[in-house]
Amino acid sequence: MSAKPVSKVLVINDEALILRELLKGLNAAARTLDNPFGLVFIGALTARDGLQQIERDGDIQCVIVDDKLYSVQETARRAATRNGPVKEAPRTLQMTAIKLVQKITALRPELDIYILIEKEKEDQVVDNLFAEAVDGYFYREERDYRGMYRILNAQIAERARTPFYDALKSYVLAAKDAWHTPGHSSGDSLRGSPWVGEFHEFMGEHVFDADLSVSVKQLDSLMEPTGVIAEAQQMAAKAFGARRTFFATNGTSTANKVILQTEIAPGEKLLLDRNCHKSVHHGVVLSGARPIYLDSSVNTQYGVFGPVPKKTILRAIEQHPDAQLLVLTSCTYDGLCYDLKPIIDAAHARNIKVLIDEAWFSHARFHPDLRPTALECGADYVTQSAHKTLSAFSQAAFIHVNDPGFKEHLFRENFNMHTSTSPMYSMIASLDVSRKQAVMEGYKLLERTLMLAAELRKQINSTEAFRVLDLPDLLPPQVAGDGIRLDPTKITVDISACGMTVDELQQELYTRFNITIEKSTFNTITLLLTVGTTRSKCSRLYDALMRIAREKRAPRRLYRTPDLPAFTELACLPRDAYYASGELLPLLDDDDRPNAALLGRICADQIVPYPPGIPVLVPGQVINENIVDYLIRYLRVQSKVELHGVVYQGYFPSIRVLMPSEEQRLGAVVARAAVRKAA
């Protein structure tokens, strides 16, 4: 049975007697009226105390603020006590309502805020607070506690709604006979089967009951939503601070492609981190963009890819003012976050739109220690993998839009190009539910997660065989002064003193301690903490690492992963190279040496070690000796890592390159384009 929620409403009023009366009346209403969300009213006499309670107590869902908060000077209060009653002790203004609302919103933007005002000052107060995140007003003179309670209860109920999930659940429980897809027909094809009935029992009946068809009109259409999906998306936009939000069921990978196809026409310029996720490079191919690759920073000591240096980005913006879009990843796989505001401002000054891949940072909006988010810094488009750090199903993602010039029709056409006409309704419901959880208890859960992360860091360091890398350890020298932050929910651990290779350590954790980790380099492992991380999980991990440390294996020489070779040059548009016929050439010649025939050739595919999904070669890129050597060494020492784009002809790893005739044809196209541009 689910736990019952507790929803605290904080009332901030500077007069003790009035505050006591407000709390007494409101709590009495909560006790006598229907209270499904567990509303309870608490108080604070000062703005400072109120802000401290908001920061400390994750169960606070709503705040009622007096329009002006005064404080009586302590010396006057003592004088009044000595000399008997006085008409009015000197009072100083603590904080205006507008300033307090701004502070509350900066701390926890998901909270509902109401202002207590005098009737005669209504117009003045409302005008002053018009641009702020205020949900409503109550008159100080009207002590209608039951009416106030009903309004607050309804407001929390509205924020806690899950329009799509509610509709899906209602339809499933109605148990309609299905004469439409999918073929399992609410699981009837599986239930009781001697061959596959076990799958039905393992997955549970509602997995199949909720797997429905677009024929169910009550559940709206993901491709053209006008009902419960549209409503759920509007609620998500408000929660994340976007103008518009769209649900994506093919992950951030597809979300990135949709944005690139919307914002870039064939041949238009795109500024992008060379080390961004492969989906962005796929978007370059699909859109026909002319990419300007920005080399990111690299921490070679630990094999960690960092952000692009700020000076590199700003220089590219100045050199390419005709670019249509800038694409960056923040935070990175290892938790490194850009100082985005000055970068986005510089791009906007040149009318360049900005897309931030926030696949690993969807939780940041809901805790002040993690903000500002990309949307708060002014990004036009943000894509997020809701399944990575929130509670959505795998592949569930958000596309957030803040672009004032948003081309909705073009976006919708591109979105529908990539979206299945038979989306999984359970995945859409999980986006709706994860949004609800984020706004109702995200702060509380993330407060716990951050506390556990801090404790786990100390515990890991205490083993002496393992060391958590701090921001200075992770930062490549090129970005040391760029204002980079570290998301503390990503913990990177140096394992070089434990006496095991990273592969051996991962195997030991998996087989002996039933622990799997997020990723690794040749000398580090990365742990991901989320809203689902528990203290017991942390304890089991610490116990495992301490047991391994106490075995005191002698440190071993670790084979370092070869450094990613520098980008060479782009001989033609990636799209043109990708759609060429090409030919396969092996990486090794007949004498098992690097194949010299590859040097100077133009790659036709994207060659990507996965994870982390960062390309070594992109279509249209010229191949040199360093790249060939890197790929051969990588295949020999990283047998457990996938290398996407490499094709095996028997035992010979090969890559697809342009044929000489194709090089000549595409080279002529590039030359003509250069002449036209010069003219």
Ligand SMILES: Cc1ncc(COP(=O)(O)O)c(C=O)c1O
Second form
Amino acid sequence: MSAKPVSKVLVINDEALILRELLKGLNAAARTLDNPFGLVFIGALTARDGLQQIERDGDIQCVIVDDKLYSVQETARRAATRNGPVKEAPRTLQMTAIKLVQKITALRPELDIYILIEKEKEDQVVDNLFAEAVDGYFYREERDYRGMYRILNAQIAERARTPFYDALKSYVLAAKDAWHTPGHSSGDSLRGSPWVGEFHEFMGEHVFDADLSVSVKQLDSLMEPTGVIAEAQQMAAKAFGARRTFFATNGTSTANKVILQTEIAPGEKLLLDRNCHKSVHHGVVLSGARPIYLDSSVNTQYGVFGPVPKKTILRAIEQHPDAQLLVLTSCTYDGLCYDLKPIIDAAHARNIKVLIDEAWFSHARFHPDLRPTALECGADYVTQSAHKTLSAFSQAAFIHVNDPGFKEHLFRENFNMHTSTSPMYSMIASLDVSRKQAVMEGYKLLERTLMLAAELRKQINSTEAFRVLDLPDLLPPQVAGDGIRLDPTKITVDISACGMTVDELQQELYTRFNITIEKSTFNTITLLLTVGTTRSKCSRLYDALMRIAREKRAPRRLYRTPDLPAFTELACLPRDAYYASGELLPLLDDDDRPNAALLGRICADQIVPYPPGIPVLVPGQVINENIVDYLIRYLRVQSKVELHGVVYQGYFPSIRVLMPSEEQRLGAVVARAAVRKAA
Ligand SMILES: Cc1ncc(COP(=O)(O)O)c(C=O)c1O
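The block above covers the form predicted on its own; next, return the form predicted in complex with this ligand.
Full assembly next; the chain just shown is listed first.
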């Protein structure tokens, strides 16, 4: 059984008598009327107290603010009482409603806000607050508490709605006969089978009942939404502060490709972090973009990729004002966030649109310690893996759009090109539900997550064998003055003093303590805390690390992952290289040495160690000795990491390169001098 919700409504009014009366009337209404969301009315006499309560109490869902708050000046009050209680004490304005609304929105944009106004000043107040996030008004003299309660209850009900999930659930519970796909027909093909019935039992009946088809018209169409999916998307847009939001069912991987294909025509320029996720590089191939790669910073001590230095980005914007789009990742896998506003402003000043890959940052909107988000900094497009940090199923992602010149038709064509005509409905429902959770209890859950993260950081450091890397440890020196922030829910831990290699530690954590971590480098592990992290999970991790630390193993030699070689040059567009037929050449020659025949050749594929999914080579890039050496060392040292794009011809790892005839056809130019090993 789920717990019953509590929804506190905070009334901020500086007149104690009026406040008491309001709370009494509203709480009486809440007790006697239907109250499914557990509405309770609480009060604050000053703006400051109100703001503190909003910050402290994650159960507050709605705020009622008096249009002007006054506070009695203490000295004046004393003077007034000394001379007898005849005169009313003078009052000073503490904070106008507009200021207070702005402060509340800055703290928790998801809250509903109502204003108490004087009847006579109605027009003026409504005009003043026109541009603010105000949901409605009540007259200060209002005594119809039951009416007020109903309005507030309805407003909370509206925010807590999940149009798509609600429709899916009622359809499933109505148990219609299916004469359509999927073939398992609500699980009937599996249920009771002596061979596969167990799968049905293990997964649970609703996994199958809710797996429906586009033939069910009541559930709208992801490809052309006009009903419950459209509504759910609108609610997500409001929650995340976007003009439009779209549900993507193949992760941020697909979301990135859709935006690149929409925004870039073949041959048009694109500025991108070279260490963007591989999906952005796939988008370069699909769109036919002419990429200008920006070198990101690298923390070589820990093998962690950081942001692109601000001055590199600003210089590229100046040098390439004809670029159509700038693509950056914020936050990075390790939680490093850009100071985005000045970068986005500079791009916009040159009419360059901005796409921010927020695959790891969809939770940020719901806690002030993590904001501003990319949308709040003015990004035109933001892609988010709701499944990475919120409660959505794997692959579920959001595409948020803020671009005033959004070309919807083009977007739709590209979106539909990448979207299956049979999307998984439970995944769409999970996006709807994770949006609801984020607006109803995201703040409360993130408060807990941030607190657990702070505690866990201290606990890990107390083991002495493990050390949490703080922002200064993680920041590559090239970006030290760039205003980079750290999302503390990603905890990167230096393991070099624990007496195990990273592989051994991961194995030990898994086999002995049932713990699986997010990712690792040769001397770090990264733990991901989310809205689903519990205190008991943190205790088990701390216990495991403490036990390992107490066993005091002798230090081990850790083999560094080779540093990513510097970018060489693009000899032709990635798309042209990718669509060439090419030939496969092995990385090693017959004497097991780096194959000299590869030097100066043009790679046709993207070669990507995964994780983290950052390419060593992109299609069209010239191969040099450093790159061949790197790939060989990588294969030897990191035997467990996938190296996407490398093809095995029998036992021989090989890569596809353009044939000389194709180089000629494409007019590819290779600076042969650049292919020798850098000194
Ligand atoms: C920065 C970044 N962008 C995009 C993606 C792809 O996201 P998804 O797994 O939702 O397709 C990842 C995945 O790890 C990522 O790290």
